[in-house]
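Heads up, the chain below is alone and in the form predicted alone; it's given as structure tokens.
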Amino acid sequence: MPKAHRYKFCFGPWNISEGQDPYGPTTRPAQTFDWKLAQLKKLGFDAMMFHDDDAVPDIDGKSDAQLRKETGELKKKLADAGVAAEMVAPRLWFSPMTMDGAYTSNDSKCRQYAIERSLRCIDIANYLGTDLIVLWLAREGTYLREAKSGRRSIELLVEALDKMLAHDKKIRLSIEPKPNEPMDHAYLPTIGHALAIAQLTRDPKRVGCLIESAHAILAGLDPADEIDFAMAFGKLWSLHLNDQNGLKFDQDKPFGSSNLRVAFNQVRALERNGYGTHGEYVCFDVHPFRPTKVEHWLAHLDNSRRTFLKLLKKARSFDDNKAKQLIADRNLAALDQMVLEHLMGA
């Protein structure tokens, strides 16, 4: 394995949720940004994620001017606290001019919104000092295979991707791949299909992914050979790390929550691989349960980091040698029990 480094970690404003799901209210007051962000610090974490609405509230309404002015006020605020803002991201589900689509949408103005918003997001994050870019396509899929051509799709996003590399030549696009939720099928469901979709761009190798625990899952994945997959690309620039109990909604848990042998799979691909050693942040994508008091709220993230922190120490520990003797023996079911017992501990 690569030389033992530190790991950067990361979370974002909405992985402090107030407990409201598609069934339910919330169960927690609403808390402000400055809130969040002193929290994020209070826990000693790196940096922080962002929405392109995070960072400027009400985006469709706002000026160029507004935006410079509003996005230098948060960058200010990010390098008081010590901060870094790891990536943006075009959120692009929520507007009404997006319920069919973005990139792929059948009404040409709306695809033209979509594109638009994402080259304000591109702005935002050179304001903000990351060269990051995450896109988690929600909507780009169909409810009907007969709603919507999926070849002309796919073009449709090529052509997005493109005029996002052509709007800045430093930032890189990082797909962040989901199969289903909120649409019934997406286009790009897996790490193969974003780097895939790369290859057709104007500069694929400013073509990334980004992957999420959870999303794997969803697909039928281990999240560990996703891993591999997209670094032996070179091409994993960011990570969610989370957990999720089986084929169904998108859950959110804390990492290691549900598996934690496929957590502890996780780390050890991380480990392999030498993710953080050019930059990388390892960000927790996670939500509190619902019924988490107030006084209970950032659990979940310290939570997540310090069940990565004892995996890690698990990973780095774990005899390697011993391993290779009972593969090369194909002696699976004591190389089974030892990853438990290993997990165990004495």
The other form holds:
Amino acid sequence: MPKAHRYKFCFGPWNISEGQDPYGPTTRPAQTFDWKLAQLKKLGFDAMMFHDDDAVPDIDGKSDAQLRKETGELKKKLADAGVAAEMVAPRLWFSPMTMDGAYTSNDSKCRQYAIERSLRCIDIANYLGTDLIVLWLAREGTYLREAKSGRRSIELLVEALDKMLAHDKKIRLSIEPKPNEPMDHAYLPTIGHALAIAQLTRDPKRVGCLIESAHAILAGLDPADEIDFAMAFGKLWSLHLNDQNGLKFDQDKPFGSSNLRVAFNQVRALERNGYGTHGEYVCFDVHPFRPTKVEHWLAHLDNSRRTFLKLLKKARSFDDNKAKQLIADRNLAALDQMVLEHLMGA
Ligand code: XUL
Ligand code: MN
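Cool, the form predicted alone is there; where's the form predicted in complex with ligand XUL?
And the full complex, kicking off with our chain again.
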């Protein structure tokens, strides 16, 4: 194991959400950005992550000069609060222009919109002082298999990534795969797909990934394996820890809420690979349960970090030598029980 280091924590303004779902409206009143930033600071988190329109609301209607002005104001607020900007992600799923996909839309005007918006997102990242762009490719997939060419879509994705890499010689692109929702099937459903497409771009070194626990589980994978895989390539540049109870809608539950052992194994994987030692943040992409009262609105974030830190103690105090002996003796039943009792504190 590498030397113990202090992890840095992050969340986004959308993680203080108001409770709407596809079947019902909000259950808490919307709060201002300034309130959310104050809460993040009060909780002692280190950084905030942004969508482009979290940084500059109504971005599509605004000029480049306006974009620069508003981002400058945001940068000052963050600096005054001592909070870093972790990344910026283009929101490519909300506009009517991205109805049928963004970079893989069947309409060339819509593809052009998606690329232009992504380049503006890179400009925002530059103004805010982060070199990390996150790409959750929400609608790059199919509702209906016959509606798009999978082969052509991969070519279009590479073209889009190349344009972003050419726009700024220092920016890094972190692909956040998710296998489904809102699409039936996404074109880049796993970390393997994300790292494979990186190889087709003009600068593979600057295309890496972000793992979200829930997205890996939705792909039928163990997030700890995804962490080990990405880190074997030196390409895990960000992380959305949360939890997910099986194959249903993307639940974004608090970290460890559904399966403490799967969460423990993610922390162990981060530890053995030295995640965070190059400045990477642990971000929690979690949401409050819908009935949550305003006075308990931040608990899912605070709890996720508490669980992470408790599991970190468990990972650091796990008896690796004893485990090695049991593995050599093929005594997996004893290893299994050892893990359970370690987690239960028995
Ligand atoms: C969607 C998701 C997004 C990304 C950022 O499932 O996780 O919030 O993390 O665009
Ligand atoms: Mn996410």
